[in-house]
Amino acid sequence: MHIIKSASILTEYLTNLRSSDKNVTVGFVPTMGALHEGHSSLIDESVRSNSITVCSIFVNPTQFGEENDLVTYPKPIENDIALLIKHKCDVLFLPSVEEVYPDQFEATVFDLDGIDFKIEGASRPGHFQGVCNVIARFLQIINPEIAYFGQKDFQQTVVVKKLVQILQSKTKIAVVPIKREPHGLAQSSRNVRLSKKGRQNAAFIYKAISQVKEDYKSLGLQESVAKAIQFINAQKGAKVDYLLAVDTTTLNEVTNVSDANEVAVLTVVEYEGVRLLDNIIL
């Protein structure tokens, strides 16, 4: 596996590969490190489908609202490199902040039709503009045929799909299903901040949203969602930040499944001081 820290060198490397073989396809997996099996599933999908897989590890400062979140975000680079090698990643792009955002860089304010202000965006102002600026920059550097994102960060996948439309990019966005721990908790880099017991107990989140999927046809969507919120809040130390059903394209909240072509239930639960995201498609 090549480890490349320079944007210009990575662009040149991929350009030379494409020049030597017109059939080369590049898959791209953007990450902020602290890799786990969820990331592995993205790497595996890219390796299966492309000639070359590039994974970036970049803890993007523009995505963090609170400085403490940025400081405490786990950064186990040696473990990350070992995982990427194990899963046959071809290139690790490991840039500095200055490499991604050089002096001449000017952030763009993307018109995302308001989806960046909803749900996660409501409590994390500027977060999705930060996501869009770094992804736009990576697409410029790498120009991949396919970029892979995990379903766990559902709103992010909707935002990135909108971004490639705005950019008129040829890159396709592939959304890979959530990878879960054996008891059901969605795998996340933040899970390491849970206690061992808390990590086991947090399976109640997936249990709650799975129950919505079982209940909504008989109870109705609103009552099923309310039941799930009540169940989670009854767990010791747990508090629902939000749990709602949304249109998977507009992210508008819906009260009946007939209100949208496709409906997802999204949630964030505060547990042991950690924000845990999860979702399920109805």
Ligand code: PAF
Given for the second form:
Amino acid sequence: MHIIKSASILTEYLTNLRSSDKNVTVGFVPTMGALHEGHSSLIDESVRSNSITVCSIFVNPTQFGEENDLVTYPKPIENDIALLIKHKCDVLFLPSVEEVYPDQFEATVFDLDGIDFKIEGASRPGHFQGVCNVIARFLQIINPEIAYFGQKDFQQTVVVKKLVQILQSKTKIAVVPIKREPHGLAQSSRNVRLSKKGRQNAAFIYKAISQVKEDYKSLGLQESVAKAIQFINAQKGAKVDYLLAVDTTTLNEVTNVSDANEVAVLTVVEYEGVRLLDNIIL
Ligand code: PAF
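Same protein, different form: I have the form predicted alone, so give me the form predicted in complex with pantoate (PAF).
Let us now look at the entire complex, which starts with that chain.
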């Protein structure tokens, strides 16, 4: 695996590959490191479908609200490199902040039809604009045929699909299903902050949203959502931040499945002081 730290060298490397073989396709997996099975499933998917897979590890400062969160973000680079090699990633792009945001860089404010202000965006102002700016920059540097994102960050996948439309980019966005721990908890870099027991118990989140999928036809959407919230809040140490059913394109809340072509249930639960995200498509 090549490790490239310079944006211009990466662009040049990919341009040369493309000009030596017109059929080369580049798959891109953006990450912030602390890689786990969720990320490796994105790498596997890219390696399966493309001639070259580029993974970026960059803890993007513009998407963090609190300085503290940024400073404490885990950075286990040796483990990450080993995982990428094991999964046959071809190029690791490991830029510095200055490389991604050079002095002349000017942030863009993208009009995302308000999607960036809702749900996660409501408690993290500016977060999705930060994600859009870094992804726009990566698309400029890498120009991939396909970029891979995990379904776990559902709102992010909707935002990024909107971004490529705005940029009129050729890049296709692939959304890879959530990878789960054996008990059902969605894989996340934050799971290591849970106690061993908590990590097993936290399967109640997936159990609750799966139950919505089972119940909504008989109970109706509103009642099954209310039942899931009640179930989670009844677990010791757990508190629902939000749990709601949304239209998967607009992220508007829906009360009936007939209100949208496709409906997803999105949730964030505070458990043992950790914010755990999960979702399910109905
Ligand atoms: O999902 C993430 O890890 C980040 O938001 C991403 C897509 C790498 C952009 O910094």
